[in-house]
Each structure stands twice: as C-alpha cells, then as structure tokens.
Amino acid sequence: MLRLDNKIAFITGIGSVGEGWGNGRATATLFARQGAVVFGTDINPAAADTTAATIAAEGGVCAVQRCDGTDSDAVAEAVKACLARFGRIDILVNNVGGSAPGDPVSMDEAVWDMQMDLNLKTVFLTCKHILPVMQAQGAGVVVNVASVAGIRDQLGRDYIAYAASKAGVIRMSKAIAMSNAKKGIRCNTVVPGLMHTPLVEARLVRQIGGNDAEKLIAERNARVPLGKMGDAWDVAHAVLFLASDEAKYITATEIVVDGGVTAARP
C-alpha cells in the first residue's frame, strides 16, 4: 500500500529549520521508505544534507542540490540535474514557504511581495519547469502545501500576504489540475493546520510567543478540537497518499490536516 517504487520524487524544502522533523524533511524520508528516489532542494545545503543522511542511512537514495525556489534560473538548473541524473520526474512536492506578521497598514511592501515569491512563486517556478517534463512523459502528481491560513480567519492574528498567498497556491493547484487533466497529471494540495514542527522553537517563539515555548505550545494545543497540534509526519502521510496511485482518481482538491480546526470556526 501507498509504495513509490522507481518513482522520482522532487521535492522542494526538504530540510528542516532546527533539528527535529520539518514538513519538507519528514515527506523525503517517507518517501523514500516506500521505495521513491528522492531529488531535494533547500536553500540552506547543510539542511539538505542532513535529510539526504538520514535517507542513506537507511538505506535509501537521495540527492540533493541548493536552491533558491524564487529564482527561476536556479529552479531550472535544479530540474536539469535531476534529470540528468535520474531521467524522469514523476512526483512534485512544493514544500517551500513561511509566514510573516502584519495586516495592509502595518506590513511593509517589501515584506508582502517576499511572502508572494516565497509561498506561490516558489510553486508557480517549479510547475513552470517540471509541468513539461510531465507532459512530455504522460504522467506525473503534483502535491502543493499550503496552509489553513489560505481557507480560514486567524482569529485576531494578521498575517494577510500568508493567507492570500495559501489561498493562491491552493486555487493555482486547481487550476493546473484542470489544465492537465487530460495529459495525466494530477494536483492536488495539501492544507495543514497548527503542527509542532522545529519552526515553532525555531520562530514562532520569538515571533508570536514572547520568547516563551511552554505557553505558546500550550496555546496552541489549546486551540485544537482533537487536543494538541500536528506533526511534520501528518503532513508527510497526506502528501503520500496523494502522490500514491492509491490517489489515481483524486485531482483539483485539497487534504485538510488541521485536527479539526477549520470545522471548529465559523
């Protein structure tokens, strides 16, 4: 069940901001347990080697190469490796992203249009580069991750180029499913809720928490109808069964992996 075998997996994040399991890392690894060939990219290299470690450690295959997801000119490379190095790209995974604070007065602009690059432009540059090889071969899956942020209020936390740009990348999933639906590819998006990742420490602490970890965490427990926040493996198994041929017959729709969250709102 849900096996990759001989599938080519590129996935975009695939580091971790801290030590632990980040979404990026956690999906790799998975992979390629059920048998994918991993080809990651991050713009941070030690990160990227770490999860390709972990992968080898166990036995599996993953290369890795630094890149910015912003610049179109390294994504292309980034592509050109793989597959120089693998020959095909049957899986897509668009992990890269991050949050920034602010409301439209508060917000500089040079802030709105980095979280537009770094949450959908990423996605956007990386189907612009893999879609065709995709098409050339007849098949292949998109997973995109966004955020609960892109399909519900924060309540009272503003974090407006966040949410409208989640809210893009899940609209722009839809679209490039029915654009390629009859080339046999598949999109599909995955929606995560509050998740304790290394970002949590790593950021949000100083972020939103007021450098207090045990309060924040609790908070954000707190908020959850099944009791405490999501992992980085919950992300991981959602984007799984979409990638899988489990999922063959799924397109232009959304896995929400929020504990209940968005259902608990009005």
Ligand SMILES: NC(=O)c1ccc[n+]([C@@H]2O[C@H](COP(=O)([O-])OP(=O)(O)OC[C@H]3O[C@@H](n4cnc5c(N)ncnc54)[C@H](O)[C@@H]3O)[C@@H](O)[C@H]2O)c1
Second form
Amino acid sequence: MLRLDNKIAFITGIGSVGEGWGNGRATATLFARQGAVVFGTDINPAAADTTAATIAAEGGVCAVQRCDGTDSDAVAEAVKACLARFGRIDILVNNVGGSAPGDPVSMDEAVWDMQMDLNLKTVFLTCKHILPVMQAQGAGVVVNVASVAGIRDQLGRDYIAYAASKAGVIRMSKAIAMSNAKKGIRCNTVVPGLMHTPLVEARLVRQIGGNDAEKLIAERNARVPLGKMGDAWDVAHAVLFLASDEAKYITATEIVVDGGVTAARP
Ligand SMILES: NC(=O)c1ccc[n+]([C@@H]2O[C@H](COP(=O)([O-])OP(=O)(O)OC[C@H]3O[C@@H](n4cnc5c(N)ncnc54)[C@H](O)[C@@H]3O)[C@@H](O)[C@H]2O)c1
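To complete the pair, please output the form predicted together with this ligand; the form predicted alone was given just before.
Below: every chain and molecule of the assembly, starting with the one above.
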C-alpha cells in the first residue's frame, strides 16, 4: 500500500526551520521509506543535508540542490539537475511556504510581496518548469501544501498575505488539475491546520507567542477539537496518499489535516 517504488519525487523545502521534523523533511523521509528517489531543494542547504543524511542512513536515496524557490532561473537549474541525474519527474511536492503576521494597514508592501513570492510564486515556478516534463511523460502528480489560513479566519490574528496566498495555492491547484486532467497529470492540495513542527518554537513563539513556548503550545492545543496540534507526519501521510497510485482517481481537491479545526470554526 502507498508504495512509491522507483518514482522520482521533486520536493521543495526538505529542510526545516529548526531541529526536528518540518513538513518537508517528514515528507521527503516518508517518500524515501516508501521507495521513492527524492530530489530535494531548499534555500538552506545545511537543513536539507540533514534530511538527506537521515534518508541515506535508512538506505534511501535523496539528492539535494540549494535552490531559492522564488528564483525562476534557480528552479529551472534544479529541474535540469534532477532530470540529468534521474531522467524523469513523477511527483512534485510544493512544500515551501511560511507566514508573516499583519493586516493591510500594518504590513509593509515589501512583506506582502515576499509572502506572495514565498507561498504562491514558488508553486507557480515549479509548475512552470516541471509540468512540461510531466506532459511529455504523459504522467505526473502534483501535491501542494497550503494552510487552513487559506480557508477560514485566523482566530483573531491577522495574516492577510498568508491567508490570501494559501487560498491562491488551493485555487491554483484546481486550475492546474483541470488544464492537465487529459494529460495524465493529477494535482491536489494538502491543507494543514495547527501543526507542531519546529516552526512553533523557532519562529511563532517570538512572532506571536510573547516568547512563552509553553503558553503558546497550550493555546494552540486547546483550539483543536482532537485536543492537540498535529505533527509533520500527519501532513506527510496525506501528501503520500495524494501522490500515490491509490489516489489515481483523485484530482482538483484538498485533504484538510487539522484535527477538526475548520469544522469547529468554519
Ligand atoms: N507548521 C505549521 O503549523 C503549518 C501549518 C499549516 C501549513 N504549513 C505549511 O507547511 C509548509 C512547511 O512548513 P514547515 O512548518 O515544515 O516549515 P519550515 O519553515 O520548518 O520548513 C520550510 C523549509 O523551506 C525552506 N525554505 C524557506 N524559504 C525557501 C525558499 N525561498 N526556497 C526554498 N526553500 C525555502 C526552509 O529553509 C525550510 O527548510 C509551508 O508551506 C507552511 O506554510 C505549516
């Protein structure tokens, strides 16, 4: 079940902002465990190398390329390198992304632009360079990682650019799915809710948690109907399912991985 043997998976953001399991790191590791050959990119090569070392230690294959996903030339180079080494791209996972707080009044225009680039343009650029490869193959799967911020309010917090860009990811996935449905390519989105990844301690505690990790974690856990935040493996398993042949009839839709958060507060 859910095997990816001999599939070549191009995954963006396979590092993590801190020690432990970010969504990209868990996804890359899970894919390798399921038999995929991983070509992972990250703007932080040291973080990506940690992931690759874990995969190699388990007997898997993971090539790493430093790549700023907002830079079209760098993405084109990474795609070229993946094809030179492995000859095809069966699966694309767009995991790069991140949030910056603010509403239209408080947010600098520069931050807005950076958020759009990080969350939306990164998806556009990999699709720009990889969809032609998949179209030539007559087969391929794209899984994009959005956020519940793209489908519901942020519980009193303002993340205007994150919400807009992640909503854009969900909508763009459907459009890509539709224009590629007759070309053997599926495209879907995983929509994580409140996840306990290294991001919480590394960034959110400072950004919105008043430097009190314990309080922020308790607060986030309390908001989830299932009683606690999810983790990177919850996201990775949903990505794996959508990328697998078991999901061969699923396209242009989302899996929400949020412990019930959106149902409780749509
Ligand atoms: N952690 C959560 O609670 C949560 C919730 C909902 C959605 N998400 C989404 O999941 C995805 C991954 O989140 P995470 O928590 O694992 O994040 P993370 O910050 O730990 O990992 C992201 C990785 O992407 C890399 N990266 C950042 N900018 C890049 C760029 N321009 N080009 C290439 N690589 C870049 C970072 O170096 C890092 O290794 C993001 O799209 C995020 O929006 C996370």
